[in-house]
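We begin with a single chain expressed as structure tokens, specifically the form predicted alone.
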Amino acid sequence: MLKKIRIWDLPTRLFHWLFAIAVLGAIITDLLEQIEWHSYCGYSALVLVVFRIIWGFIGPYHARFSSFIPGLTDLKLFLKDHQTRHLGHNPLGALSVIAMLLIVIVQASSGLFADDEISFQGPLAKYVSEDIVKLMNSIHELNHWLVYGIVLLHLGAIFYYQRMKKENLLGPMVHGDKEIDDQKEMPALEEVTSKDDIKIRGLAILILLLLVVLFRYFILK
């Protein structure tokens, strides 16, 4: 018998789509040389990444890093037969999530110190030496290829699972639920269901608003 299990809480789902908009927006505005809008997208992505890191420790079950970051044994088993009991991210998906967060936080953070001496100066560039600014410029320039790569990898994985494995990854990230067969050996439902009530959503709003205020006050002052 199939049962619906809440996997992705609303804050995690909203993060996913807002993060996608911010990253794709940063790519598009970079290609169009719209530097001001590019910086806004970068700032948004950075705040969202910090939120996701915090949420990865205090959020509901499947949002927590401890629930999906794979151990070496788990990863080997998945690579061997591609079978997983994970209701959230599978081991490779989990590694791609971590890679995405790390790559974007490097890109957005380096942009805070970048200075092209023409049309853009990062809000923190004036506080560091010229050598550090040059280093951050180089990191920002080189790392953007990793951003392109991880985005293409992410889109390719969605296409592969949708067309080849007939597994819809986008649906649960929209409505939050996933169907499981309760006749199969699974953990107890209370262990795999993510809380998604008003308290969880209120906490997420509070954290995000606090991050926005801190970013505005300390970074963009």
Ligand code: HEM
Second form
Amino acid sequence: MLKKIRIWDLPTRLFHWLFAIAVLGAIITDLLEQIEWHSYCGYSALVLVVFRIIWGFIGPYHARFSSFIPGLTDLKLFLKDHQTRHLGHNPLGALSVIAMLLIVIVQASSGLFADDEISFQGPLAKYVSEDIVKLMNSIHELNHWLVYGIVLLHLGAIFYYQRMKKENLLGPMVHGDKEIDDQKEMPALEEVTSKDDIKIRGLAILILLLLVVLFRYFILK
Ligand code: HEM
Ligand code: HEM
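Rather than the form predicted alone that you just supplied, could I have the structure of the form predicted in complex with this ligand?
The complete assembly is shown below, putting the previous chain first.
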């Protein structure tokens, strides 16, 4: 019998779509030379990434790093036999999730110290030497290619799964659920549902609000 189970809790889904908007927003506002808006998108991406890291430790089952960061054996097995279905991120997808989070942290935090030498200075640039500002400018400039690369790879992978493997990853990132056939699924498939009740959603809102206040107080003071 087909059974729906919750994989992506609402906070993880909202994180994803807001994060996608913030990162794409930072790219577009840079291209449009709207540096003020660029900084707002970058701040949002940074706060969201910190939220996602905390959520990776205390969030529901499939949001937790411990449930999806693969060991070397998991990775080898997955590369050998792509047939194994994973309810959450598959081992290769998991590595790209970690890469996306790290690359965006480097991009957004170097931006805090950057200076466009025309009209805008990141909020922490005034606390560091000119050499550090130059270094951060270079990191921000070089790392933006990694941001472009990982976003393209991400979109390419989603498209590949949709078209070639006929696996719809997008739907679950929108409504949260995947369907399993409890008679036919392989034994390796754990039937684990992510908690997604009012308590866990409330906790996510509290954490996000706290991060916004801390960011406002310590970074944008
Ligand atoms: C997701 C986060 C971010 C992304 C994807 C991003 C992306 C970019 C890109 C693509 C450029 C142009 C680089 C070049 O062509 O040299 C740029 C420049 C810049 N960004 Fe960001 N950025 C982010 C966050 C931030 C943040 C948080 C700040 C600071 C508030 C910031 C401040 C700047 C400044 C000042 C420049 C101009 C640097 C220069 O003229 O050398 N960025 N950013
Ligand atoms: C608008 C186009 C986008 C679509 C259609 C999309 C789609 C998806 C889907 C379907 C997943 C789940 C993958 C899985 O099942 O393993 C996912 C995960 C993820 N995507 Fe995107 N994505 C988009 C843009 C972005 C952008 C711009 C970023 C920024 C770097 C991003 C970062 C992530 C991250 C970090 C995850 C992991 C989510 C988590 O575990 O919290 N996505 N995306």
